[in-house]
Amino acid sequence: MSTLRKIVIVGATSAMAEHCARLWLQQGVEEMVLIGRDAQRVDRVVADLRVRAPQCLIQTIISDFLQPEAIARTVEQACTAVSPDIVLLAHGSLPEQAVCQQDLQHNRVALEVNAISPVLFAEAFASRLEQVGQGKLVLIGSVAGDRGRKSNYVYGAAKGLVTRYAQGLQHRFAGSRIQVVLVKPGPTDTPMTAHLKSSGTKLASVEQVASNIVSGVAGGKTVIYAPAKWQLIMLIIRHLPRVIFNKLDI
């Protein structure tokens, strides 16, 4: 039997989050709180999950992901009664770099959705976990945050912020029973990356990435590259001399 009593997922309509939820339900989690922005999309996810695990209590919260006051209320609501064992922050979007360069409003939204919003949610949940002295806070970053590249540097900058923030939280809670986990997926086959798939980019299956996340969290990892090969790939990219890196079309 699983010892997981409660899991909270922010951005529950993302394909990655939904597949993680399915795996956790298979482990027998008792309660799950799904947080999203679109009620109809959240309801579709919930309907599927309830069929898979009718014994699990699944609740939903619809919230504004960009307003600090709304985020604070949402986190308070999600943490009532039983404190979560795991909080997964999985929301985000993949903006087009060219549009970000041409449209400052689009650029701003990309940074807010992929960096500011996850950080605000993480800070609010961190305070709640600190009150009870335990829990796991899982943030979805990206390999794009490991080094700025011309093909996606706005998105990469946002995920780089999440990376530094997660590192700071890990330092803050070092030696405690609160664990902060940073997930760095490579390109994954989800609706968010449909345009990459159509251009021939090789994508990992969302099932594989979700399995990497769930097993890594259970195994106590603090950084999870998914799939694992990206740890070596990004190690090489991070350490390429600038004179060589600048010749690459990536």
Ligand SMILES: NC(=O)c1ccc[n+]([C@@H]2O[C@H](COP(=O)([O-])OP(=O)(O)OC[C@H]3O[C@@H](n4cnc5c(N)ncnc54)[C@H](OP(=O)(O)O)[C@@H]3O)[C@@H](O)[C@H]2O)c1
The other form holds:
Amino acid sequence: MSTLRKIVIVGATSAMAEHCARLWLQQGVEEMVLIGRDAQRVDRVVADLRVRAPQCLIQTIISDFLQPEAIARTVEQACTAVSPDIVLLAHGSLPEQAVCQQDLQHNRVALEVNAISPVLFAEAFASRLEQVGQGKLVLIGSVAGDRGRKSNYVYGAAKGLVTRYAQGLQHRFAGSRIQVVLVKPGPTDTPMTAHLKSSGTKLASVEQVASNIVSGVAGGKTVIYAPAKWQLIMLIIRHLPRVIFNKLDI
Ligand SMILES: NC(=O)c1ccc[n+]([C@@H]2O[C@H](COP(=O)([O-])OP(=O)(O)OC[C@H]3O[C@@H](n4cnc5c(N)ncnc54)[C@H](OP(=O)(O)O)[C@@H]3O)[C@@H](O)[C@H]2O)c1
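Here we have the form predicted on its own; I need the corresponding form predicted in complex with the ligand.
In what comes next, the whole complex appears, and the chain from above leads the way.
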């Protein structure tokens, strides 16, 4: 496939990212650069992907995800290795809201991992895509970013920042061959939500969400709710009058 040859994934050990990588490999991607913070975990993902697609050249970069200088260096290294058709920014963590309320350092780290780090990666990749004049930059936000709720507003606020940042980048690159795509998954069965699964929360399968992401990106969508039903659910949640919203235990 001529338009989909080279892919860079930040947060490559994420279950969602790994499943997207598998689908892209099935579509014949030729080169990948996988970026993570832990060499052993990245190597495990690479070993699996190499078995699935021995023809693909896979390179890895281990990076610090919180230091701006390290992010800038990593992006330069990745874009020197390949000129990406798609960049996927997938890293994130689900902090405990109650702990964030009590411990400001925990709160700060949650905001840094889920908001500051992804947007610094996005900004650095945006410059590189601008230099070559094409490419898709895919950021994983969350339905949690659509409206602040008492059960997870630290994570939600971080994802809300990613949402606004993606909107700004979309505006900046409107009319160009650079596309910025914002993915908003609903609760999905990955290691991040293992504790929710055991408490009975209904979770989408990671295979379905990855498939929604890969097909949405290929189809030129700018915002991808995954699974799609979350678009309607969040439309309703966003528009609920405050007097009703405040009575909900969500
Ligand atoms: N699962 C859901 O229900 C859900 C819903 C909405 C949005 N999302 C978003 O989807 C994306 C992918 O998450 P996932 O569900 O695939 O979760 P996952 O499998 O738990 O993956 C999380 C990823 O984030 C990385 N990460 C976590 N903390 C980090 C830190 N402090 N610094 C650098 N990297 C860190 C992990 O790296 P290590 O392997 O090194 O730990 C891993 O690559 C995230 O942005 C998440 O917020 C998930």
